[in-house]
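Let's start with one chain on its own, the form predicted alone, as structure tokens.
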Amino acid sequence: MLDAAEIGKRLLEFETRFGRGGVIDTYFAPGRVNLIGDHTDYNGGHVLPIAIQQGNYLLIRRSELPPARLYSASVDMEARILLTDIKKERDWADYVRGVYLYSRSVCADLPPFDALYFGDLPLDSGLSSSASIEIVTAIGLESLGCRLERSDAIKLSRRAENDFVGVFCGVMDQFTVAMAEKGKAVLLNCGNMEFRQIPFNIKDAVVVVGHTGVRRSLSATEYNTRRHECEEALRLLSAKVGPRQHLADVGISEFESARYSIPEKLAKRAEHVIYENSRVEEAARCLERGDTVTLGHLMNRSHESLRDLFDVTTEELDALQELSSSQPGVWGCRMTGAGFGGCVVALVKPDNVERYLRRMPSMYWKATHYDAEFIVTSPGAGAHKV
């Protein structure tokens, strides 16, 4: 999290930018990073996230006339939202008019407001910055006299992100970046919402997240299609194994006895649901009782089948992942959130985390001629006004 001198400097630059007026309101929303589970969240699965300590701040309040102003800092653009004509722009703001759209359903009168957005949390990389910008402006509606529960606040940024922007992912990035508990992981059913905080028993680890360097925006890659595949081989399995809800459901003997029977593509795609779904359940015992090794090697295994199973890694995240699991002192790795870029995250012994650090950035230059960022985290505490 930013300091209070960094908090001070931007409310400064708010009322430079948005003049003075009433009391300005600070909020923030984490980003998350999945420890193990991804691409099970819209199959029903499990997923095992942690919110960290980066993200994103609003400092926002009530206006008496139209249109709502928007900042990014991040981005250093501007934008609007007229009232009675809330249209998607494809831009950073899409992700505001959304959640502002589809509150209104839940409260009617929402006033004009003023908003500068600004945070750590780098913009599509896959650490959820677009589900941490969703969830911030909807506690955020609180200072507009608008106060929704957590599970309000959840399905409404969801649904801005599937309906408005038109990314259709799961529940996990909004879940965890809302719900998540300081110094816990959580473990969501994707399938019935159940859940559980689980302490981060793992004591001999630090979690370091490394960037490749390839940002992307999802709705420009094949996520959309992965999905579509999962419904496909979802469809067929049931045909041959009984009716299923979710692909997340279908067991693993099920599923060889009917793996060949469907199409090789869409059954490598079941195949990492299913296998992954057992991994994050096994992952989250090895927090509780902090066994890193079997966890890290989970991690492994994880990145893999990501890899080989769903096509959803890089050259430049594989090679990120690769070169990590090489150094000493590091338990595991993978890719972490969707694919087809963004990060990677690692579990470090904390005696090398430094050598790691100096060492990675120049070994995967030389592979792949990006530059990466790396982050040293730990699991913190959800959305809430500063």
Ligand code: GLA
Given for the second form:
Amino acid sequence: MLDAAEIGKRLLEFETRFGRGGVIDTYFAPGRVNLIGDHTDYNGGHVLPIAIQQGNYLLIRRSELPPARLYSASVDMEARILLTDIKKERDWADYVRGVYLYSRSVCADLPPFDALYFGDLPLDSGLSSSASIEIVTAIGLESLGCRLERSDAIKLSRRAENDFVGVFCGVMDQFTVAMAEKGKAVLLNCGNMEFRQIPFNIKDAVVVVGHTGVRRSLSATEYNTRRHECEEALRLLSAKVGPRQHLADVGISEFESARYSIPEKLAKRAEHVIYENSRVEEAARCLERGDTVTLGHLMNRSHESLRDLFDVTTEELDALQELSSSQPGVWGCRMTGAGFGGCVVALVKPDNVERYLRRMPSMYWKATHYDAEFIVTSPGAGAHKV
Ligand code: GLA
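I've shown you the form predicted alone. Could you give me the structure of the form predicted together with alpha-D-galactopyranose (GLA)?
All chains and molecules follow, beginning with the one already shown.
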């Protein structure tokens, strides 16, 4: 989170850029880090993410005449939106455009507006910067007279990403960003959307997020390919074990009895999803009873599975995970989010954090020639008005 002085500076910048007068509202939406359960959401499985302290802010004010004027301080780019003619422009503001476009199904006639986005969440890093922009936009519509239920904000934002931007993401990111509570992780069953806020009862570890220095936008990865592979695996497994709605509905023993009847690559994808799903439920129990040792093991196993079976890690993610998990005081470490670059998440003993942060950057650079960046964070609150 940024302090009041930083937000104050941005308010001045808003007035310099868009003119003075009128009420400017401020909204915040965090990024998220998934503790465990990746590539399970679009397979109807469980996920266990937390919102982090870092996120995106939106300053917004109604204006009199179209177009809506936007500026992102994070990428130093302006954008314009004509609310009657919203088209994809393939820039950062498409997340905003998508939300505005689909919000019309809930709120008719939105007035034009000026908006300034800024924050402390790195972009294209696997920390849900896009969901954070979508959700902050959706809840900020309140300032234009369109107060959305959280469930609508989640639906609209996901639709913006799926149908407007064209990334067929699951629901984890938008859900976490909108619904997270401070000091809790969200255990979400993406098959039926039941969820529980799990107290983060891990007292002997802090959450450290390590960025590989490799940025990527999901639309440029094999994310959609993995989705198709999972759909195909579901179709073939259903023919063997009986119809299932989601891949995560296939039980472990059912899968084991049918795995050799489907192509090896698809069996590996399915194996990851089915076993990862059961790891998530176990991890939630560990979180609740404060069992850091088992949680750490589960995180390491999860990384191996994403690397060897689901094939979404990169050399840099593997190097960062391996170096990280062999440091003193590290309970466990795994890639987090979609993979293909981005971040790892590690649980580190409080007494070892300083040494970890001191040594990791050079060890990682030596291995990869990339500069890693580290954020120490803790389970933060979901999106809200500031
Ligand atoms: C991205 C997507 C999520 C989820 C993760 C992988 O973050 O937006 O829906 O699929 O990848 O777990």
